[in-house]
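Below sits a lone chain in structure tokens, taken as the form predicted alone.
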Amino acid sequence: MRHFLKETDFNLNEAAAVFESAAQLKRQRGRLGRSTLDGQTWGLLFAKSSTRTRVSFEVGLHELGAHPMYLDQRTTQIGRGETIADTARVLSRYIHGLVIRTYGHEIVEEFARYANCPVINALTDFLHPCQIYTDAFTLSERWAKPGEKLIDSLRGKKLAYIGDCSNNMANSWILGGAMFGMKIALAGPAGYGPGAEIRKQLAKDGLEDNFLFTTDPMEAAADADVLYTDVWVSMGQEGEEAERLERFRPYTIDSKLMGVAKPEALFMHCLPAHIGMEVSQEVYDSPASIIFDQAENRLHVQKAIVSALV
């Protein structure tokens, strides 16, 4: 049984095929793929609130021919103490696939261990692989030359990640960037750098630990092809808000920071954004910003991921 829990659950050739499939699904939306999941029902088990993830998966599964069923973890028996193993075994008797948005990464791993259907990681505190595949695809749409495979256009490009470099988005860019052959530079306050877990994952997957972490955002952004950021206070970190806002204040992506990147550098954010915190209004609204292309492409790339699994 194939699952998609982390970026490297597809090898590079499989990831390349996902990109090409997403491009085709995007071009022929409404005319391609409707029979892929014909007659199937897929569950969306969410412990965290969501806009883009929920809507893009519900619409995408519908467009592939499936019935999406939203399952709020707080109102199911798992929220009252039923084990993950039992929940996975039971749901596997009813549904054909399971999309999970939750906290600990071990939760999706345990679901995958006991489920008899594909499990997709729609976000954990450790990784956000659907977002990274989408973001990389969005960049490849702009960078690929005629006749070039989309994924090949990523090799050698530099992405600067500015902000909380210990979170799931930073981890996923480290892992995905290593897989795609990109250069990943990260900048954040001391104590908010990549942790041991992502380094262990790189080693486990046979990928080089070749990213750069610095406390100087100018150093990370220098000559970058794209600047990327995320919120400074993620779900579950509300108690740290005051301290985080103070520590991260020097890490706003503004015109000055964009100015040390390449002239044609792009700005990305997985949304929702807090204007004036992690990004200035000027950059957010600038021609360099491709945030809504990212948001749209969640739909197409996730359809391609689901199609690859089934």
The other form holds:
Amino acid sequence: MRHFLKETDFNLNEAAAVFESAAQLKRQRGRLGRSTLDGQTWGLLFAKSSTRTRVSFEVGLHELGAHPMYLDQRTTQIGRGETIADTARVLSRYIHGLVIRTYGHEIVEEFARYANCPVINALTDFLHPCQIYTDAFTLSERWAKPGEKLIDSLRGKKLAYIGDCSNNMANSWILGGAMFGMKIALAGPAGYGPGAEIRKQLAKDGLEDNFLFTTDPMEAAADADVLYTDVWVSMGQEGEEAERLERFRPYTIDSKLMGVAKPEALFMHCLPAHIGMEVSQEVYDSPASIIFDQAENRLHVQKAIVSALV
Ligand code: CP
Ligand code: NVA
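Next up, the form predicted together with ligand CP, please; the one we just looked at was the form predicted alone.
And the full complex, kicking off with our chain again.
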């Protein structure tokens, strides 16, 4: 049974095929893949809020022919203590695939262990692989030369990640970036850098941990092809908000920071955004900003991921 819990659950060739298939699904939206999941039902089990992920999966699964069933974790028996193992085994008797958004990464791993259907990680505290595949695809749409494989256009490009370098998005860029051959430079306050767990994951996957972490945003952004940011307070960290907003204040992506990147550098954000915090209004609204293309591409790339798993 194939699952997609982390970027490296597909090898580079498989990821390349996902990108090409996403491009084709995007070009032929509504006309392609309609019967891939004919008659199937997929569950979307969410323990955290979502706009993009929930809607893009529901629409995408519908477009592939499946019935998407949203399950708010709080109103299932998991919320009252039923085990993950039993939930996974029971759901597998009804459904053909399971998309999960939750807290600890070990929760999706346990679901995958007991489920008899593909499990997709729709964000954990550790990783957000659907977002990184989408973002990398979105960059490759711009960078690939005619005839070049989309994924090959990422090799050697520099992405500067500014903000909370210890969160799921930072981890996913470290892992995905290493897999795609990108240079990843991260800048954030001391104490909010990449942790031991992501380094362990790189080692497990045989990837080099040659990313740069610095407390100086100018150093990370220098000569970058893309500047990326995310919220300073992730879901589940609400209790740390006051301290985080104070510590992260020097890490806004503004025109001055964009100015040290390459002249044609792009701005990305997985959204939802807090303008005036992690990004200035000016950069957010600038022609360099490709945030809504990222949001749209969640649909096409996730359809390609689902199709690759079944
Ligand atoms: N970027 C992202 O995953 O958005 P949602 O939280 O709205 O799903
Ligand atoms: N780091 C953010 C990403 C939201 C898509 C969070 O986990 O809340």
